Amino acid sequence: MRTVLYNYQIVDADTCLNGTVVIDDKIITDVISADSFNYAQKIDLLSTGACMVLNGNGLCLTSGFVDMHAHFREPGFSQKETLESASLAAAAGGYTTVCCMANTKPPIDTMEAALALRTRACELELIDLYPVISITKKMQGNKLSEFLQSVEEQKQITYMPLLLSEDGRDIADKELYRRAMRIASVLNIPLSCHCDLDGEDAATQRVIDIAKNTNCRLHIAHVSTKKAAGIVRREKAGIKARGADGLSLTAEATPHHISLNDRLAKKLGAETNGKVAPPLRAGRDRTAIIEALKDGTIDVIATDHAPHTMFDKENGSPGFTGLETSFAVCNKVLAGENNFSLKQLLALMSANPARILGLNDRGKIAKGMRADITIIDLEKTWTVDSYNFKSRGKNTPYNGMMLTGKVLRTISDGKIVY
C-alpha cells in the first residue's frame, strides 16, 4: 500500500523544506517540495492502487532516531524490562532503530543468543533492534567472547552485529583488549567502550592509546567530563591531522549529562533515585558536553536507556530511562537553551548515529530510504509522567518536568507503530 504524507516540515540533517513524503513497499519513493506539488501530481499520487494520506498540517516529519546504546534487560531481568515493553518504549520516543547492550543474564556474547533475540524483536514488527555482542566471555574480562573467537578462528557467521561493547564495565586487560580491537577492525564495526577504569578521564585516555596502531573503529560510550571531551577533541584533531594509523573515533552524549548535574543527584538521592554511571557532573562539565556536541567533538546523543524496578533504585541501581524523553530534554535543553538548529539536533540523533553503524539506508529523509519516520510536534509542552510510560521502568530524572516537543507518530519500516 502507497502511504503519502502531505502538508509536513520535512527537516533531517541535510534537508529543510515544506512538502509529501510518499512510501511504497517500506522504501521512501519520493520527497516533493511544496512549492513544486502540483494538482496533476497529487491525482496522480492518489489514483495509484490504495493509498492511506495523513495530512500533517506543518508538523515535523524527520528520520526516525537511531539508539547506539540501550538496555533492554532481556535475557534475565523482565522485572525491569521486556523486549515487548523496551520496543514499545522506543517506538513511543520516535527510535525505529536501536542497539540493545549485552550486560543481561547470561550476557549476550554468542552468535545464537544475540540472533535469538533480534529474531524475536523481528516477530513483533515494532522496531529494528541490533543486539550488541560482548567483548569477553560472560562479560569476565579474561578471555574474548565466543562470537569473537569465532571469527579469529574464521568460522561462519550467523549472526554480525553492529557493535561490540562491554557496557557497564571497563576491561583492565590490555593486550585482551587490543587484540578484540584489532578482530572488530577485520570486521570493520564500531567497538563502544565504558570508560571508568581509575576515573572517566584516565580510562578515556588509556582506551584511545590501547587503539592506536589497531586500525580499529573506536566509539567512547556516555562521555561526562570536561576532561574527557577535551581528550577525544584532542585525539580526534591527531588523528585528522597524521592519518593516525587508520583509527576511526567517535562518541556519544546521553540526554541526562547534558541536561542535569550533580546537584540535582543529590536532591533525587545520590545513591538511589539520582544515580546513574557515569554519575551526573557539575556544571562545568555538563557545559563542556553541550560545546562538545556543537563542535562535532562528539557526534552522537543516545539514551543508556536503564531501566530499573524502584527497589532496585532505592538499592543502588545506577541508570535512568530514557527512551521517551529523549528527543523533548534535547529539544529543550539543545535547541531551546543553545541555540541548535533543529538540523543539528537530528543529525546527532539519526543520521550521525545510522552513519557510524553503517547503516546506510536510513538517518536521512530521500528517495530509495528505508521508511523509518518520526512525526514531531515542535511546540506541543506536556509534563513527564512515568506512570504513563511504555516502558516497565519508571525511573526518570524528569518526572513531573514541562518539556517541549512531543512525538506523535513513529512508523518504522512503512508501518505505522506508534
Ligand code: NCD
Second form
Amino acid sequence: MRTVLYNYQIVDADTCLNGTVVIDDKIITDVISADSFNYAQKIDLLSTGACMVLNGNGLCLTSGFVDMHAHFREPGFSQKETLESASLAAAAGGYTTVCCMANTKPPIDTMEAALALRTRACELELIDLYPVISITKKMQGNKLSEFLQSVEEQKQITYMPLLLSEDGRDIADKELYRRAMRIASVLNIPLSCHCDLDGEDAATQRVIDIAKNTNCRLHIAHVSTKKAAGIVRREKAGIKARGADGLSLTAEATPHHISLNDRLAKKLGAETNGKVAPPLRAGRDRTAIIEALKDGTIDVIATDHAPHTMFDKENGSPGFTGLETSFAVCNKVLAGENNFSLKQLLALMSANPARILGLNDRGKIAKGMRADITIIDLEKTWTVDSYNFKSRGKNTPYNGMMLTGKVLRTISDGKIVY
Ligand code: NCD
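Next, report the structure of the form predicted in complex with the named molecule; the form predicted alone has already been given.
All chains and molecules follow, beginning with the one already shown.
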C-alpha cells in the first residue's frame, strides 16, 4: 500500500525542507522537495491510485524517535506497566524503536526471555521493541548472564540484543565487568552502564577505566552531574587524540535531568514523587548536561521511562514515567531555552541513538529507510495531565506544566500506530 504524506516540513538530523514523503508498504520510497521542478505534477502522479494521501498543512514530519533506555516492566510488574500500555505510550510519545531494560521479575538474562518478550511486542504491531539482556545472571552481580556465557561457549545465537545492561545497578566485580566488555566487543554490542558505585562521578571514571583496551562500545546511561559530563568529555577527547584506542564511548542524558532540579525534587517529595535514580541535581549540573548535549559530549536523549504505581512511589520507588512528555520537554529546554536547532534535537532523539544501536535502516527521513515517522505540531501548547497518559505509570513530575510541541501521529514500520 502507498501512503503520500504531502505538504510537510520534513526535518531530521541532516535535512530541513518543505515537501512530500512517499511510503510504499514499510519503506520510504521518495522524499520530494516542494521546490523541485514539476512538484505539483509529481505529487498528482504519486497520488493516483494511492490508498492514503495525508495533507500535513506544514506540520513537522520527522523520523520516529529511538529510545535506548526504558523500563517496560514485563515480566513481573504488570501493575506498574504492561507491554501493551508501554508500547502505546511509546507510540504516543513519537517513539518507534525502544530498548527495554532487563530489571524485570525474573530479570531478562537469557536470549530466550528476550526473544519471548520481543515476539509478544511484535504481535502488538505497535513499535519495534528490543529487550536488553542483563550482564550478570539474575542481575545478581556475581556470574555472567547465561547469554554472555553461552556466547563464550559458541552456542547458536537466536536473538541478538542491541544493548547489554545491568541498568538499575552497578557491577562491583571489576574482572567480571571487564570479561563482559570483552565479550560485548566480540559481539559488537554496546554495553550501557548504570554508574553509581561510590557516587556517579567515581563510578563513571571507574567503568571507563575498566573498559580501556577491551575494544568495547561503552555507553554511559543517564549522565546527570557536571563532573560526570566532564569525565566523558575528557575521555572522549583522549580517545580521539590517540586514535583507535580499544574503546569507544557514548553517553545519554534524560529529559528530567535537563529540565528539573533538586529543589523541585524536594517539593515533590525527595523520597517519594521527586525520587529518581540518578537523583535530580543542582542547577549547575543541569546547565552542564545541556552544555554537554550541545558540544556532542552527550550523544543521546533517552527517557529512562520508569513507570510505578502510586503506592510504589509513596513507598520510595525511584523513577518517572517519561515516554509521553519527552519530546515536548526537550523541545522546551533545548530548542526553546537553549537555542538548539530542530536538527540538533532530532539528532539526539533519533539519528544518534539509531547509529549507536547499529540500526542503519532508521533515524533519518530518506529513500530506502524504514517507514518510521513522527508527525509533530511544533506550535501546539498543551498541559500535562498524566490521567490522559497511555502509560499505566502516572508518576510524572510535569503534571500541570504547559509544554509546546505535540506529537500528533506516529507511523511505525509503515503502519499508523498513534
Ligand atoms: C529505574 C526503575 O524504576 O526501574 N528507576 C529510576 O529511577 N531510573 C531503575 C533505576 O535506575 O534505579
